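Take a look at this single chain in structure tokens; it is the form predicted on its own.
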Amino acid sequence: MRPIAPLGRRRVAVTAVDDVGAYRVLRVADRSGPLPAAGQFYMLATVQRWGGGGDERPYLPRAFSFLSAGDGELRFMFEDVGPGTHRLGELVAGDELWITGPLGAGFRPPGDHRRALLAGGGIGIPPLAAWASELGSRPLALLGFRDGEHAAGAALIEDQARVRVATDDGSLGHHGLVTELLAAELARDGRCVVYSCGPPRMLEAVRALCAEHDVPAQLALEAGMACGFGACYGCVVALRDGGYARLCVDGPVLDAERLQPLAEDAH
């Protein structure tokens, strides 16, 4: 059963901001919220200066999967790629955030005597890192990055002995795509459940590989979210059997077999 977020948003303090290669890890104190489940997410907005332009028109809150949780602290990983994440990158210890969460449905344990196999890329690392910690069974993690600077994010997986890295430019680990590592691993031993988060094209390749090998997969999908409660229908994805799923309430983790192939999905 998923943890249920308290009604309304909570005002929390930033405790630290750490640099991890091309990424930043934001630490916040949250002693009043429930402990989240891996794959769930939070809506974040700064208390001060959360807006743009001369009139500081407010931004929508940003949705982030959590990286880790415990001892009254939440951690989130992000990259400065736009105005919202740039504002988050300006935060220092003592600044304040509005947070809402945990929200959504997270990962489910593998059944049928299957092992867990993690496959992710770039900013999709947080839910996989949280899941690896929650499982506690030393799952193999296959992680893909643009280059060596971004590959520093692989260090956020606790068990480094069970991490294999691929980089697009060959500066670290396998020179190529993480899905190439996944294809080799599925050919070696397909008795697994694949857990994946990353860019849409990577997730579509994971879905197709798992379908080819008849391997179940749970995909943590990303979409622009305005509310986080299923009211605005801004984060829908098309389902294979017709209709749509709202990622903020039906996901963000969905079974790969339920999805219309992402390459055909206009959303």
The other form holds:
Amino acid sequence: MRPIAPLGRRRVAVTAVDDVGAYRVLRVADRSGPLPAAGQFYMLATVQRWGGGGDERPYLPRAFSFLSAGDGELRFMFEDVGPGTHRLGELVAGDELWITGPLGAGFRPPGDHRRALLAGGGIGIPPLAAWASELGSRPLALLGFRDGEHAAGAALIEDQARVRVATDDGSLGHHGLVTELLAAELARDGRCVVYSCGPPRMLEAVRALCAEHDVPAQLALEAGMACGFGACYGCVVALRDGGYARLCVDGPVLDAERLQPLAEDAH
Amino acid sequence: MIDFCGLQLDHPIVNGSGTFDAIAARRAFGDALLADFPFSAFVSKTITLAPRAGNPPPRLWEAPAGMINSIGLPNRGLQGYLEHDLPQLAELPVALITNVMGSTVDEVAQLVEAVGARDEVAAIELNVSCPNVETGLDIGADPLSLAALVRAVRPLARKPLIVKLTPNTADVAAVAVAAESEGADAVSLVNTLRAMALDPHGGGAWLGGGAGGLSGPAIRNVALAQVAAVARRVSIPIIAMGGVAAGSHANDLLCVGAALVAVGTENFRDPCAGSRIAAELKSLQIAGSPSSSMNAS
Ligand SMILES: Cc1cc2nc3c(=O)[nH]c(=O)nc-3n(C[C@H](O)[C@H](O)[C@H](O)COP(=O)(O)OP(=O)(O)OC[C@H]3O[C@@H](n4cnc5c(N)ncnc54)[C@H](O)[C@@H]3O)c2cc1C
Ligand SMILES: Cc1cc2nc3c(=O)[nH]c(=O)nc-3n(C[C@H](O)[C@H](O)[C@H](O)COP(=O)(O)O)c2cc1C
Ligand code: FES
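Cool, the form predicted on its own is there; where's the form predicted together with the partner chain?
Next comes the full complex, and the chain you just saw is listed first.
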């Protein structure tokens, strides 16, 4: 059974905001929610001034995977990519948020005779860090970043996983794509389940690679969400057997084999 | 208690069709949802005769103080609804209003007859924001085709029949009058306003379905004007909606003549918006706000 959210949104206080390379880590006090499972997410909106940013947005709450949780605190990680994340980036300790969650279905264990292999990058770190910590086995995590400033985000998962980094510009670790590291690792030992989260282009490459190697993969996906609890039917991805799945109730983690090739644009 | 077409409701706040999925919400929030159900009646998402997958993504665009959706009415179809959804919806602590849509009179007739025969269903809402296959016009945009539809399906169910009007028409009150004259028990409005958005990175329409419907605070005052216009012309009860996010917005709609108020997009921001708005409305009514005394005079 997945942890179930308390009914409705609740008002919580920001306890701290830290910069980690190109990212922000937001900590909030949440004493009334249950401990979430890795891959689950929350809908966030500020209590004050949610709106009135670029294009008179944001209006709807935004979905964020939790990075870690415990001791009555939830931690989130994000990068300023639009009016919602920009507003969240303005928060200081003591400011208030509306949160709803934990929502959705997270990762499932690899089962017997297979090891967990984490692959992802960029803003895909939070669910992978939470999963590594839940597994407790210090799994290998292959992480891709644009550049060194973004690669600093790897620090957020280093305590829970053995990290190998790739950067697009070669400023740190392997010069190239994380899927090159993944291909080598799958060729070396394919008895694994791949857990992945990252930008759409990366997820599609991971999906295709795992399909090619006949390795099961669980992907933590993203889609534009209005509600996060199944109300709007907005957050769908196309399934291989036809039809669509709502990411907020059936996902955000889905088995790669259920999916059609993923759209590679920012949609 | 409020009497709405014979249904006894605890308060005047219901949900807009397609903006709250009680089955999914129960998965997300557990049985606490039943103990504190946000609405005094539950309106189901539109169902059609055949199952529909809905539109390709992206389905959402955030607009200034609102959103545009192009969901495309995904649903299990009539059989799927009756077999899968209805038993679960029957567990809700409130009356169930089932919303249906068809693209021909015959399709709507089959839906109304089948849904109307079920004890679990307290009332039927007809979504008429659907293009007529012959004329290409929305059935609900034209008083004559709407009248023909209501005339044909009204006798097929003994339950209250609510006609959900489209705002995308020249004279919404004329359509409401047509619905009333053919025996509709109530009208509801507004549905979403036709809208579109372009992909900021170029390449045409953002929404997978091309165009969509605007909802949320952005349409609040449009809705108020349309509800007022309809209330002046019909005497059947009105379920009013459009951009309601607080008790005062609901109060405004009641002041211009609505019997019930539906909350739509605000549910996405606040899953318990229904209970919150009902409570805010109640305290406004107790305090005797200027607008409610205006209503009484
Ligand atoms: C389950 C889940 C977990 C997530 N976890 C994280 C996380 O841990 N950290 C993190 O940083 N992000 C996370 N995200 C992504 C985050 O929710 C989105 O990036 C969010 O949209 C950012 O909001 P914004 O206003 O800053 O940017 P937006 O303006 O929403 O821009 C983000 C993208 O949305 C599209 N867009 C642009 N304008 C509009 C518009 N008007 N309407 C609709 N779409 C538009 C574009 O493709 C753009 O690139 C997660 C998403 C999901 C679904
Ligand atoms: C995502 C979404 C889905 C909707 N689906 C339906 C639907 O299936 N049937 C229907 O009659 N109206 C549907 N509507 C319209 C709403 O019920 C309501 O009429 C409209 O959104 C205006 O109210 P609001 O501004 O409070 O959202 C939908 C609206 C939204 C935003
Ligand atoms: S975000 Fe609304 S249904 Fe998933």
